[in-house]
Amino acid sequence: MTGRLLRDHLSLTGLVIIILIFAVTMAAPVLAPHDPLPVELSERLRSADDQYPLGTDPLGRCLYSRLLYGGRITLQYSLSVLAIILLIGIPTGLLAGYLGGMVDGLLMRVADVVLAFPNLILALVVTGFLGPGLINVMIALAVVSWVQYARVVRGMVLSLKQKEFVLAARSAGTGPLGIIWHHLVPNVLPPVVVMATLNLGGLVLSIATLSFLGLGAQPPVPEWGAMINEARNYMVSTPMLMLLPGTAIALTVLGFNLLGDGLRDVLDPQGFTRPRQQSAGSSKPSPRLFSRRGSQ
């Protein structure tokens, strides 16, 4: 699998991407030469040289500093909502596939719910309503953003309980919970990795744009889409005090959708996800859940 993926040009550029701005981004403390936060307007609005490399912004504060620790903060925090959303999406879509009947109506009208209103609308209002700040945002991604793991991983387990497999586990007695776990989990971790992966730049576009509103991270942590922000009275003037972060911010959406592209390729479902337990005799290919890239 893993040599699958690095064949396609594509995805390998955006996992180097990704490890990339990981790598810096993570090694802010070693690699930034100023402390992000503290104001020297003494030093303001200097172009780039040996002591700051990317020059200061507004405020006298080194702008390279301040893009190294964005990064990191913004990865972080994207990080920490894909893993609240996945913990919310994943046993929802397992417990409702399976069980079915009221728990399955019930938990699908309240995606319904959450459903009808769009992402980012329903974002700023749950963070409107909590308050700034990069933790409520946390919370408002993590309640807008869990229906789509939770529907996807439902129809899947209303295909595989179907499955010859699932049937010979529950005649040999095997307990719903050792049916999840043993059958299912692996059978819908694949799509959803391929998910996790492609949403992951959206996340860091959410937050951004959320910091950018002035909704998520304050002054001063310094944020990539809070440091567009910042930058915006000078965006004639000096404008790479807006490009810098824009880019970073480009850059890291790409590497993660070509990733996620690459990943969606190698774990196709008629190769590589389908249902692990098939009988031996059955020769017909699993339905497909992702298309390729292209037709063949």
Contents of the next structure:
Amino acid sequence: MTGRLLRDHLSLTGLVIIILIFAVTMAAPVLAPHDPLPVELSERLRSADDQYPLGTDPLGRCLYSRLLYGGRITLQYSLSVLAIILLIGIPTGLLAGYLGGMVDGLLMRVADVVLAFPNLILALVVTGFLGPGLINVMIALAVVSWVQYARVVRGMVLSLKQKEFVLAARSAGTGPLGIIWHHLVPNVLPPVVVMATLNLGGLVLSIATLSFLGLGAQPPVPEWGAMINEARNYMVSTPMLMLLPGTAIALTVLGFNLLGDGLRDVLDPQGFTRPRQQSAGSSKPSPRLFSRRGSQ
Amino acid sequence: MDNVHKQVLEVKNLSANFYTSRGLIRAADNINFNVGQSECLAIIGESGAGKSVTALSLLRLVPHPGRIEEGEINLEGRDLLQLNPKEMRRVRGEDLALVFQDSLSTFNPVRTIGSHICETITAHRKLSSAEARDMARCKLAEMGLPAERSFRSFPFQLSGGMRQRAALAMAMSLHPRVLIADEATTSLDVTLQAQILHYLKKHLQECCMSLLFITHDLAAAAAVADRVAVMYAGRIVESGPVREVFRQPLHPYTSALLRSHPSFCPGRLEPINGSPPDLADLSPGCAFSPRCLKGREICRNKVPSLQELWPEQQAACHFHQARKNDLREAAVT
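Show the form predicted together with its partner chain, please, the one above being the form predicted alone.
In what comes next, the whole complex appears, and the chain from above leads the way.
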């Protein structure tokens, strides 16, 4: 499995990007030449030199250090949001799918309501309601994104529980919890891992977006989206201030997406997480059909 | 066959219905049978005759929209239909185990064979995982499998025969009182089938286990069973000791079945005309009457009941019952 993933150039690139970004940001306290917070107005808007590898921002803070620390915050919060989403979404989907009936109806109607609004707009509303701050952004994103996981997991559980191995397990005396834990969870996880990886890129982007809008990280906390926002007034005179955090966000998202695509080919050949084919009359055979045939 | 068998499993008036959009389907209709200790009862019939539903009803696992309507399933004096879900779970696997036909779908594709067997063991026994693993390996070895390798294999890594033996090892892991083999040897080649049948027969005697052998393979049934019950359209149409039923079938369906099988008919084979009936749209009389060569007026209007026509041999057929009454009248006068 790992071999197949590493042989694919694109996913390997993604993996390398992700590992590099993680390594660099996690090592920020070691790598950063300056403290990212204190204001040093005498040093404002300096260009790159030995002391400041990427120059300074309008408040005289080292841009390089802020980028490194900013990445830490972005990644930390994205991962925390993801963890919350998974902890809510997977059990909800498992319950709804396995129990069916009233429980399923109730949970899925709640999911429908959440799905009816565009994600970012709803997140904006929730953050607006809770007030700005990274923790609130985290809650807002979790509220709007657990739904997709619950939906996907429920769908898979609905088809899995018809399988003969579930009947066989029940005929051997396994109880409902055993069925869920031993037979549903292991089968549900691979597509969920793929979804989560692809989703991480999106979460990084959402956190940056909300911070850019001033709802997430509050100054002076370095965060990529917030840094772009702070750099708006200097877009023409010092474009690097905006371009560097922008590139960092783009690279991270690209890395997660490439890795997620690769993981999907390896872990989810049946295409549970693949976006639906739009044109029915397309002349190209759909990759989904291909992999189906190949896998059976 | 001898009468000394202690009855282990007694099924009385068991009916399981399916409520579908096409109407009520009586998949198992008023089923009665007994299985004695160390005895093997074969249930034979075409596909769709209700054999598998009968098997699943015994475990109370009839799939939706099916339901067990009435009846009694006595396993060593306990009526399984009266147990609560928790007690029933304890019965499954521990007292009554089931082996399916398709061993590839019996196992979860993302888990190893060993973890399946351990799961069954730990569901019933309070054992540490190391003890459960040892027990599972031991069971696999007993079935003639390389214990360590098959324990760690995923289902798709084993051949069909090995997998079926692993499934059997799983079902036998807790020494069930009754093993239900639902077409368990059908997908295997003849040599392997013979091996497994031999193993099962040996096990019946050694472990005082009973076997409910569900199959459409008449030869396999003849090889392993002590008694046989023939099912047609959800009902048992004939039952009795295997030798008597195969040598001298009473029900026209049984004899037609035997005449269409090379092992029992040395001459030219005769197919049974027509096709199995639609269970949602059964005739009011004997379900076999449209295909029966001996069909009479009464056959189309009245369902024959299962009656003992010879010692220990029962059949549900108006033709024979009428003849028996004639004989009795002749004897009286």
